[in-house]
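Shown next as structure tokens: one chain only, the form predicted on its own.
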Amino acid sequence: MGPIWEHILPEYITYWHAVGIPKFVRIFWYFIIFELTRYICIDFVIAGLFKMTEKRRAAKWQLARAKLFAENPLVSIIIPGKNEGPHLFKLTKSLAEQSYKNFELIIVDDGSNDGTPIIGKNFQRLGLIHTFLRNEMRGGKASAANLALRFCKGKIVVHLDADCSFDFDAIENIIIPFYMDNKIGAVGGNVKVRNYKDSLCSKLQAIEYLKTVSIGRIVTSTLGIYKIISGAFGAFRMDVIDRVGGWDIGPGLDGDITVKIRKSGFKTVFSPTAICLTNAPAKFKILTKQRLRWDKSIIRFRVRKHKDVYFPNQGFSWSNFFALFENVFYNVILDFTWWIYIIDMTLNYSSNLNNIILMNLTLYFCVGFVQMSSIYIFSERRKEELYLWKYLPFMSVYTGLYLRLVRTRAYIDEWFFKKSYDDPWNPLKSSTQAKINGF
């Protein structure tokens, strides 16, 4: 490296250049083996294949769309929740503007203690919703969703969160895949953050959602290992959801029912053009509670409840094995491997920790921009999402430290203490019954 570059580049980068490749690989083995391979190499290969087959998929999509509108099946849209009354007007307005019109709208009020019952009944009287149901005593989201199922008349069930809004063709785009393959049992929508300008917390989640949902789920769906249909926006064949017995009590019930559907022999796929906008937590305190709940569910469902997918049995499937193994490996195993990496660096390279930290931040910073470039290729909101690029430098700390700390605490709490059963997100009576039945 010449003297000019030595003056331009930061001292720690010139240091690593002088050290040489072997030592660089030894020190940054975690990033090279795991992060670079998964989030750049694999993602770009799959994204490239996805782009290359665009014309063929478009032709198949149009044929399926024609079949959908020729049949025009009734779709049952269910919205279970508590204290969701204030969101119902915007929700019904968003759904009224949908390109697909043949649907019934079923709202389930799960023991609300605000004005939701009054709002819901008025909306039903005015014809804005078809059916309003109420649990006088709160039973939890699974209980409310299963109650809605008893009143569904449609061939396809779409599960929504009340605080979401949708692109005009979102319902159409989430049900078209059912007409592309009769083995598809469930379809996940593309959830993006609507309130990304509210705070730094919501901005970072918006970037995270773009990476893990918009691109990450294209990758897993293409590989046939897509394993979570978001409760904010997911579609299910009614006969399939009947076969698996509806939702089980949880936090993490979205991933749980997806695994149940896969284990019953049906495919689960992602529809990137079915766009749903949701509000993300605007404060880190609220986000931490949410992520602790989500991360505990990985241990509860992927490791404990559905452990049978990892062992040869009569219903063994390699796709189900890899779907859950990939999730557990990249979230749980690599989380604890990262702590081993930190111990390794602290014990063996304590004198160089400042250079190691700075280089790690640089590597993740560069990877973040590369990932956003791939997101930009697929995005239908390029101008809006361009706003988020300037916040990419914060992602190294957000995903590399904050989310790791939250995940580690969640995994320990659930593995050793089964803390998910104490989460107030579910009523105590429901969690107690779930624990007894092993849900």
Given for the second form:
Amino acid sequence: MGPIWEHILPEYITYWHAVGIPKFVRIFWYFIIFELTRYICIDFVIAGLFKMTEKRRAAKWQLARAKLFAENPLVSIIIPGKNEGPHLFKLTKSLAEQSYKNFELIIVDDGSNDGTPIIGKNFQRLGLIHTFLRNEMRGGKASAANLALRFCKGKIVVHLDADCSFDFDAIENIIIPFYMDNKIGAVGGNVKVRNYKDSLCSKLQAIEYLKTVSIGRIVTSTLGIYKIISGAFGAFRMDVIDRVGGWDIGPGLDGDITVKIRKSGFKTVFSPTAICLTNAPAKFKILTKQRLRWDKSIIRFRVRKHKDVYFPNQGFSWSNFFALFENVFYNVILDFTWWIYIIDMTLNYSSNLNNIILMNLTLYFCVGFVQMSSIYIFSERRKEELYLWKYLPFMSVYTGLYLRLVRTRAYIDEWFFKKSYDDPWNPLKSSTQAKINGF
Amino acid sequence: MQVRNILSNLKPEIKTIGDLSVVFVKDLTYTQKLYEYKFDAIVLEEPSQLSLLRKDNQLYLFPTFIKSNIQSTSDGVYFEDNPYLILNKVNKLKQAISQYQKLELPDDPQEQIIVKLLRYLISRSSTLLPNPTRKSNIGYSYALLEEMSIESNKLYLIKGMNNYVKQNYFNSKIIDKVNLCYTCEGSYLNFYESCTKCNSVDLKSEDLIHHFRCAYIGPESDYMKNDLLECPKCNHVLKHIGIDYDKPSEIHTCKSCNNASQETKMKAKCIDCSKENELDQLSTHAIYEYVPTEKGRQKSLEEKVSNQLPTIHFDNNDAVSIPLGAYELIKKHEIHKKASYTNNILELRLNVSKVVLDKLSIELQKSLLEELCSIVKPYLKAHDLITINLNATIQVLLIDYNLELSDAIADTIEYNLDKMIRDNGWTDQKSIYCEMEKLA
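Next, give the form predicted in complex with its partner chain, keeping in mind that what was shown is the form predicted on its own.
Entire complex below, previous chain first.
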């Protein structure tokens, strides 16, 4: 028998048996106050409400669908990007299968230095894409998307990433919500991980996406505080996006434009049935870079650029306040609170750290399974996603430690050093100007 | 009396210059007269008469001079005040052409031209050079070749020359490439940019400006405000290219239909026939300089080239494509000996729809008919004959067929040719009309 069964486990059980509830709450205050309430209680309440209203929503959805097909508006699908040529064929094949057919496809090549211009022009000639635009000099994703906007003829604009593929009804399902409420200015699609079998890294992201994107966004959308329309799959009303002046420079431009739309008085909602599959980074090194970029944008946009939503002013709205506050609170404030919790435990319970760490892992592990159960209820890909259940034990370390460390580093880098302006994701010329002008 | 005076004025005049006798010709219509004289060189009063001279099988090689200093295929200019200048050149040419004096030309007209051309070029140590000229519909002419030939279609002549290159009588060196009108094969084209949507030429082209600060991107006119560039999105004045903004591409706005595009449709309007060609419709032809080879030199020295029909191709098991004249001759002969066959002799006529032919230039019509012939051949027996008549009809002589089999073949051919033409997008209507006639 190993030391676990001989010593650690019996000691662990005896310790927690003797601890009692008040001390348990004292030790796991962080988990109980923040994690359990937000990710279990609120999620399950909303999930319950969501299920209860299913019939009413379905009827409303059918009515909106009928209106959509009666009007059959032109939808402009825009795909800005650099060196995306190799993805274009698969993308056009995926779009050709769509149940909604009245769309134009606009590709913007943002200064590619590979074969993208040749591929794009050929595809245009072959009629696989309607408009191929090219900027000889790279200007960044925002300027490329804004260029595409100029050529859009549709009533609705759908922004996609070139490496994505879509369920056959994804386009239909992302534009139906516009026919449910004319105050809806933008709709976010449900992004899932396509390459979840590639590596442990992509498997863990697949679980994370299911939790934060699929379920997390149903919850925020139901609460009216949905604040990020994914750049990989999002739909916008043309008049609304025109009114907010299109995209501003990133990184994090998808979250930024969602806030701009909300601030201009329109609703943003999530469409869980508009399914888009994307490739997640298969290596932790690449994932770290991606997450550093995403997390820096929370400070840059949600804390700095849109700080006006936190103050009572002319355009103040509680829903916008809560949308951004929820985001900043659960990401930034709780991240630093977690470090306070770690210091608290290290100073006050140093002799029992083994048991505390083990119990934390146990709690997060249990919560993970409970969350997956709610995902299982909602998901349309239950069978495929069952494959991921066996990797749930790793999620405690992935979200509880790895992602926290990355977030902390990103927040410090951005808060003190404004490192997002040095990110090569954007061209230096744009970042320099954005930094000078405080964008 | 008057007529006699005119004729006497046109009569060739012989002069002796040094040890050479030179004939001065006013009008080559009376070339027969020249055969009566013995001379070493010819001086033409009219340079335009060079064409008649080159066509003449006895005179084409003679050292020929003209009196005016214009570009021509003559051997030089004859100056009346200094006639002795030509002596040296005439003596050299006399020596060069002496090797051909006793050699007869072949009977076949096409063979004649190539042999004459080779002899002329070799005797002058010259090459066949294309001359750029506005007078030619393709922009170039091969003056010497055109003078020797009765064919006036320049592309046809070039095609013929390229065949001789394949037969190693000439080496070719590319000089230029010409783009020709799809309909009339003219080279006088006006290239212009037009709207991708409505084809209008009324386009406004502007630079796109990308403002770094706010990522706005739009045409320069969006930014123009009181002679300054001001961003319409963030109202910031753009001062410094490369620092505040750049110009990543262009945008073309059509003033007719308001369509904005980064691309324009390039078109080429033919000035001669007004056809608006898409660029990929233009037919591109290489223009070469032709240099006689050693094999060409040997060909020029051949005693007499056998009289073959060069257009007859005997493929292994296919029916035979032959010129129309030969076809009609053989047809009569086959009808005459009908008794030796157990079945019928039939003629199948395949007419290509006028709708299709009208879309094609003469050159392309020829290519299409030749291609159709090559598709028809595998359906025929080895002794069947096929030709193309002057009305662009493919005639097939089916020898020794029963009616059932000939009908089946006709149906299959008609279906396949029609499908081929429709699949190529030339028409969506019936494109081939088939007629069958029982000859014997």
